[in-house]
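As a starting point, one isolated chain is supplied in structure tokens, in the form predicted alone.
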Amino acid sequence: MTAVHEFPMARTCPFAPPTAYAEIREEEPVTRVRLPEGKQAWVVSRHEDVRTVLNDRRFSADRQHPDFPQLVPGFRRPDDERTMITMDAPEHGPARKAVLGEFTVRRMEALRPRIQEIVDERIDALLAGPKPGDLVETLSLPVPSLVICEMLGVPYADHDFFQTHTAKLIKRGTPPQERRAAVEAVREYMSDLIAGKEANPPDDLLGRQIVKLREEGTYRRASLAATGFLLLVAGHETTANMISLGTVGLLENPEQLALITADPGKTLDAVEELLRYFTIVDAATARLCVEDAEVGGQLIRAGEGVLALGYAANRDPGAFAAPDELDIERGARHHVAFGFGPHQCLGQNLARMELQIVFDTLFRRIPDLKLAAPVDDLPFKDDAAIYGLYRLPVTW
């Protein structure tokens, strides 16, 4: 048995997982780690085993359970914060199905012209601004924020409010009391917003949910506010970070960038590879074992916490040849950057389309785009639960 590692582990290179991941995956793919609160949990690091855990009902997503492995010391979610990502079957299915229709490929394709318009407007702003410009402020964050705000019917004028509070939620070092206050502020905001829609529900996601849930006799403002909170936070923070990281990844691998500028038909493949390569939400797929289960030859007992390490799985040489290379022609859509199983990311179709439109448009309109600072000097989010960049200075 190797020494118990402290978790989370820090990335020492922006383009590579923590160095211990490869060692764990090779020598002891199901092993113990110590969490910030002092408790131990299992980590699962091989691709096959990660998918097993995420698709097995013996591993619960119920974050309210007192034994659930917590990565944020001193922070517990109260029962009124239950959303689909914290539910198990049979409760999870109906909760997910209620909003699944809002994220179909067909509905996302209907949004394509508006997303293209937003991307062009933000690139116009970048080109009209100072050089160097900050891609995070000008493009990466506004694009998904504008899109999710329009989908939900949230005034974009309020984006500073929810982005400020979201930043506190994803930063690991935010004190529990401050984190609690941020959650309550956004939930109260969302509840008030929904209350204003109830008398005459508009044709936006929240308005349609009000109508649908009333017809079913299951409408509860607090429950819809929790769903709205989840979609608002997840809908902008993850994609924003992938836009920034993907841009850096392509600029640092010009031969890969040349493939998509020569043939935009390859951009969706590039998106999949960039998602695998960076895996920005690594350990959000924590689970609690609720029935003894064997994974990778290791018995995990009921009551023990498990972290399914997506980044380790996505760099597993048993699943991906030369996994540490960025290869947009890899064609490997079996990555777990969006999770796996019943809790797989609801908004993945939207994220893929946003990323495709951004990369195609950005490099077509600014073919001489380049970093305005060395990669080693860029402010990567090493202290956050969702990896990314605080700023990305670019010039052209």
The other form holds:
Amino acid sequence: MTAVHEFPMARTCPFAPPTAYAEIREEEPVTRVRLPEGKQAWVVSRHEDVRTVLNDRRFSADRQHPDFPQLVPGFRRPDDERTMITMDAPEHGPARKAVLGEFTVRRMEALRPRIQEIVDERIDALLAGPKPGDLVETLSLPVPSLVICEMLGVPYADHDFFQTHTAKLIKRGTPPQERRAAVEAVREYMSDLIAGKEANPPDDLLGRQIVKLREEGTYRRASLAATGFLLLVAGHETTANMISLGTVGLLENPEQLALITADPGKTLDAVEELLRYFTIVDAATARLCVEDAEVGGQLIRAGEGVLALGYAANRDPGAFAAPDELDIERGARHHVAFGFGPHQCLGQNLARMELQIVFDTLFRRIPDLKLAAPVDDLPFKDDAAIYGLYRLPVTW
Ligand code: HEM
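Please could you give me the other form, the form predicted in complex with ligand HEM, since above is the form predicted alone?
Starting with the chain above, the whole complex follows.
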């Protein structure tokens, strides 16, 4: 019998998944691992198999279930705080549909001028600040935070508060008590904010939800607070990390960067490829098998946990030729960096647009941008559920 691997596995290169992923994918693409809390789960590593798991009703997203394969201990929440990301059919569809209209391509296009303005202001601040400057603090974190705050109707002045708590939530080593306290703090904050909007709902996402849900007779403050919480956290931390990593990825591959500076029409392709290349949300796409299913020739039984490894899938040579190379012209749109199936990222149109505007503007306005530290010295987030960078010193 093959040995059970420990999970998560360590990386040896900041630009690649753990080397064990390639071995697993070749030799035993559906295999057992031991999770930090001691439980075992399956990992699925091939592109095709990852898509199967994420798109099959026999695999549940119910993170509250006691058998759900938790990577971060103590992550369970009370039932009335459930959001779409932990729901299955038939509840999931209506919960997602309630906010889907806020994230359509058309809605996002309407935000483009404002996002451009925000990006320009942050680059002004970077240029006016000391050299070297920290790209994370000046650009990567503020851009998506400002955008999601304005969309939701959350005062950006509170960003220190929610960014600090989010950082605790995604760090694997945060003790369960502290994690719970962080969840409670943000939830209470969101609930108070929403309470303040109830008397006269403003024309922001939360205000519009109050009106709409009241009309439907389904308005509950706690439930809207949970959705607001999800959107606030998912809306800034992910894109922020992709801005930092994408910048490093392009600076380290100058011939690829030259393609987009010569032709900004290629930036969206670069965004897709960078999303694939870094796959910042890897094992967080976990599921619980609720009905026996065969995946990649392996029987998975009801009650067993499964980690659909997005990063292994996105480096699968069966789906992407020369997968370890950054090649913005490869046509990477079938990547699973935004997940796949019913839970595929709700904010993907927003994330794509933010990344496109940032990379276009950053390299146009600061063509001689460079890293102010060797890549090996950069503080990569090896200890977090979402990969990224804590700081990114740059100069020009
Ligand atoms: C580069 C940026 C982003 C990445 C890589 C990313 C990645 C993901 C992934 C992998 C999932 C699927 C989770 C699963 O299947 O269990 C997901 C779901 C989700 N994302 Fe994103 N995300 C990004 C940006 C955003 C933004 C900007 C927002 C909101 C403003 C957002 C909101 C959500 C929501 C609400 C879900 C749950 C959807 C559902 O359950 O139906 N994400 N994201």
